[in-house]
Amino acid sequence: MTPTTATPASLDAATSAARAAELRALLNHHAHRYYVLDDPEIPDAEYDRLFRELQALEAARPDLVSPDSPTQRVIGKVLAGFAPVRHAVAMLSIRTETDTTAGSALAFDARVRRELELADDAAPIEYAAELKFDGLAINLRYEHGVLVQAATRGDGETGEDVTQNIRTIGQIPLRLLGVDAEVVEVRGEVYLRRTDFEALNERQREHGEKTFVNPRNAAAGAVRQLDPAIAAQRPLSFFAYGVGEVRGWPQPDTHSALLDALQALGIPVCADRAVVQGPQGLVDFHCAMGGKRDALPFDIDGVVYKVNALALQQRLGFVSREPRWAVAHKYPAQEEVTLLQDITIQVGRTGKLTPVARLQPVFVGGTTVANATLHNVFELRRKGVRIGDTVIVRRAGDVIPEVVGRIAAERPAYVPNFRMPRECPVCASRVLREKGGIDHRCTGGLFCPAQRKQAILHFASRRAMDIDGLGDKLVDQLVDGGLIRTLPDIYALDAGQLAALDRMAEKSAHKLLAALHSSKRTTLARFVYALGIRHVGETTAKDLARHFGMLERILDASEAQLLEVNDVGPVVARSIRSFFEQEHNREVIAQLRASGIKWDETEGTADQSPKPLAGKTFVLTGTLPALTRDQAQAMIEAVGGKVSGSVSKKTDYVVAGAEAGSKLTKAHELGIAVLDEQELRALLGTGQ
């Protein structure tokens, strides 16, 4: 029974604190009953009344607000970005068996028994079998029972802090039940139920906004929203499947018992799991869940098998950063048959042309598919697909729809093979396929609207024109709003236009204009790299600048002349020549120079300083005490050296700093000279 409500003003400090604690406990209890157990004890109106009472208490006494208060589920201002989080225990991935037959389960059991050196007549191994959810992996860190941080997997070692968005998920408790351990990290998957996904897309359509391709993308996008209010509008769910760092909480002896223990703490754990004996138990579970797959309220793309005993898991250990004691066993991609009505061309952000099948809509893999990729013209020909065919559609990996092939049947009339266009369907630039390659590409990089955003982002990147503040979201606004159509339009922006944009204050507008002005003083190498010519990276751009010295000479260089440049081969030479042969690309370059972009025209061939390390290849790894990586690279290149990204037999020196990784290990294996910063300076002749 809920105690009688009192107004905040009528309560003394001690009574207010006690009532706030009582309300927090009540609301957390009822949230668990509603979101996790799906068994509410009170009407929504009563929950709302209790919630408003707690809000009033906290408003009157801000010192009563605590991290586990239900009122803190949607808090925080819009972030500029996510802070990195170093995982105390690495979030490693598990091996995936793509063979969808029973053979994968049998092979996994055989590997485990072999690693444990078990005799053929030894007892079957006990496994924990569970579902492989199609969502986003998350680490929840609880300290003394209170949720203090949530982070994405990231690269396994470092993720992103998404705490404020994870707080919006009602299923995730802000305080664990009956636990005050120093640290308990819970790991699991954030996902969207199918009904919630369909309702979300319906809302998007009603508001004229972009719909989501699949539940996984929608869930991942919600978790990575910089505005928690937007994340709160997406009905996310959560299932736990393990733990990370644990201090002060006794762990059970088996994985299945661990999941039971997490459930007792108020953490949602999927009920579709089992403890099975030996390989036949794994096969039976895989078969049972496969039959149940379409009836599940959420997407899965397989099941996961884990050796149940934690002691055996420790004995088995890891290989190549994957546990030997676990494996994911996929299901066959779901397929349906439909009519191929047309084939059109889609031009990607990088200029790649992809043939797309326009289909008679068909429900497959949990969603309605009307378009599917045909990848490239060679794959299309291999499958023998033509317009008017009845085709098999599959959601490859249960995510990307693709046309697998055609149903063998006589065509009612002759239909010619599909041919890739010679001109880009978006900008009419020449389409080029590299010799020996499979992809066709538009050569109008600076001009093509389909590539506009990518071209701008590359042009503004740190190693190109270095326009600080011109990022993805701002470029989206500028292009979608019609303020930028080609690259030179960047330099025509004014403070009024920028300040009028969403989330762009006057101070930010002036800061961007200052960055634009600063970027106009650059180098020839940076400018060439900024143009985004295919196959022309930083090193090639520097080689071109050094060899030709002037932009005009690069613009007019023949393929034969380009082949004289260090490390420029036929493919690169043809790509450069094709780019500059496009009149609209040359026009964009002329407009950029007219906007005030300048560099020292003598930076190339006029530089006749000694090059004592010409021909020597360096690799940088780790963090140097005083030099940044860019500074070290510039010093090496100034004396003729070349900096590579990977260690090979052709590497002359590896420069290693703090936290040097696999590159240092490989250098030792190959017997390559390793230098620290002081030794590098001595070699370059720069002193201390």
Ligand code: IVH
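Numbering follows the first chain given and starts at 1. These numbers come from a predicted model, not from an experiment. The term rigid core refers to the maximal set of C-alpha atoms that superpose within 1.5 Å between the two forms. Compared with the form predicted together with ligand IVH:
If you fit the rigid core between these two forms, you'll see the Cα of P625 move by 2 angstroms or more.
Relative to the superposed core, R234 undergoes a Cα shift smaller than 2 Å between these two forms. For K666, the Cα coordinates differ by 2 angstroms or more between these two forms after the core has been superposed.
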The other form holds:
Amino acid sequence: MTPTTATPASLDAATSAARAAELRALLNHHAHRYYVLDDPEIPDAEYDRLFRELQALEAARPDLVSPDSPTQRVIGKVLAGFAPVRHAVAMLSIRTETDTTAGSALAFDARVRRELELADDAAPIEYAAELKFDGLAINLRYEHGVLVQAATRGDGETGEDVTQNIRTIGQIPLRLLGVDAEVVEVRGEVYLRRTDFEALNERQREHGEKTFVNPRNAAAGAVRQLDPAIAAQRPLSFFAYGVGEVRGWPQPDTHSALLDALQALGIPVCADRAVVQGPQGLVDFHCAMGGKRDALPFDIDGVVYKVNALALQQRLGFVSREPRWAVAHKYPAQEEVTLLQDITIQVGRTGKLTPVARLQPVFVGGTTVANATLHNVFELRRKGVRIGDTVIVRRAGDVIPEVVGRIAAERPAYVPNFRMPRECPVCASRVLREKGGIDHRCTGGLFCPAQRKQAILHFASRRAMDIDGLGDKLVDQLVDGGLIRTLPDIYALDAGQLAALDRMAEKSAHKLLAALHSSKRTTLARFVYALGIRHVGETTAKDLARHFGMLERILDASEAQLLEVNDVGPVVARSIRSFFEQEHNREVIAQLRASGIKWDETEGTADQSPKPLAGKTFVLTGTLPALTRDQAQAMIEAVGGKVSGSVSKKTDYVVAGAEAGSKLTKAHELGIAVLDEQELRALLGTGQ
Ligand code: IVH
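Now that the form predicted on its own has been shown, please provide the structure of the form predicted together with ligand IVH.
Complete assembly follows, chain above in first position.
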């Protein structure tokens, strides 16, 4: 990269054209590293600086603006409608096997073999197996390497011109890397990652606006949004799965190689794909991805099998607008219909009252669901859901099951609208809603057994005090039986009290006491997190511990001092301040400390304890022989190191255990030091 201090005006025409071209190439390269590879080479501020330089150049010389310039990702005008686009090559759909058992894969292979007139003893067919993304199909047209048009599928023959919205998707390159072919049309799916979808709905909920039923609807709505400013607020992603019209670009012989080639052009291609042999390979892939489905960051509704050799694809051809060489093999649906039998109220740790749907149990997203969240009363009303309705339940990944809507036609004659109770259903304290707020809260605080139970469970959770064995059933008994009223009571439990509880054998009572004992040796960050202060998650707790070093300093910090902490804004600062201002919270803390909870007071402060690995970045991959991932991370952080999720040039060490995958390969490629557990311990100074 060439740093420059020249202003646009001081460059002559030829130089500014050259510099503009250089900046465009640089910015496109870095956008690819950032959005597609998730592996930036330069800090965001540097990217912004280059971007502004190009903007300034283009402002001075409008003739230098080109369609592949990253400045052209800007948000365009509100449209009256979308222009129709006739597809050069029709966008077809694929046959879907809704039978989710292995039989579908076997039937597909048998069909293909029959069409190809293969003898029974002929070699197995090679297939490319990939995921079926649940989004919206898009055709991206690149002419001479530059994105000139993006269109929806429409009826397959004619789609809609959505170029303006698609341009705002950072993952989609405006220029292909190293190709100048006359035409390359890339086909794939625009989708929303689950976390992006959750965040989007959370934002909608906060603003009291309509939420989206699922990521697919939200993505489709964004792509077909006439106001590109709104489209740009939805962080869309893209995966390619094929091509449309291609002219002047030599295509490989197989589908898998075609996807590799698209990836090399800078197009996002999903890594979860495989080349397999014969029907058993298809069944294995379906099964493996089924096991992985919940852990994927996006929704899939099945997998897709494609005959890998393009020559064989041609021989097989199409039937009724579907290729004979491809099939989609579904998984159990993530949305199902069932009966809403009742609506009850759950009281959370912070007193929030959540309406919960009690459902006729239904198999959805791989498990049986009997309860689902309705979020809040406003959302419930907006969805128009009432007891007795037939509703749609969605369960995807680890996300809590939710009721997303109802089937309009099927409603019993009269059912009153659901109302929030005025008193807490658990402790009868008054229920309040902040002015203009959405959530109803019980005002009982730790007097409310529901809040107390949740507070204890949070305190005991793995990432907080890590008290093994203190689960919800036991907490119910302890709180309902009056054995625990406040957090410090946990540490006053004795073997006799525990053994007297239902189902609690002497052995498990002793185990719990041992867990209680060992939890007392902790870290300041864990302790602060365990207190359950509203808006203080694990990261904020770590930041507070690092910044202040000592509990007393956090306790007495003013809002202004709290605002100096990394990522602490006014809402969080106020919440922390008001927590510590309450006398009973200070008492709880004093009693907890009196029961023997300890940490190294200097642990958090860089200036007080030696941090031999300060500034070093580690990536953990695979399973280590003795340490869990959390333990390894804690050990690294204790000596000032940082643990990151992906390997880049900035990674100092990759710690690899059994079944390490692509991160290890990447470490080797980049020449990064790879450690095993023993070497890590040695480096951290805890080696035996
Ligand atoms: S191939 C001619 N591959 O599923 C074959 N489609 O009916 C063209 N889809 O709306 C499609 N993931 O957008 C293919 N890996 C994948 C896919 C995929 C999702 C969508 C596609 C289309 C529908 C197929």
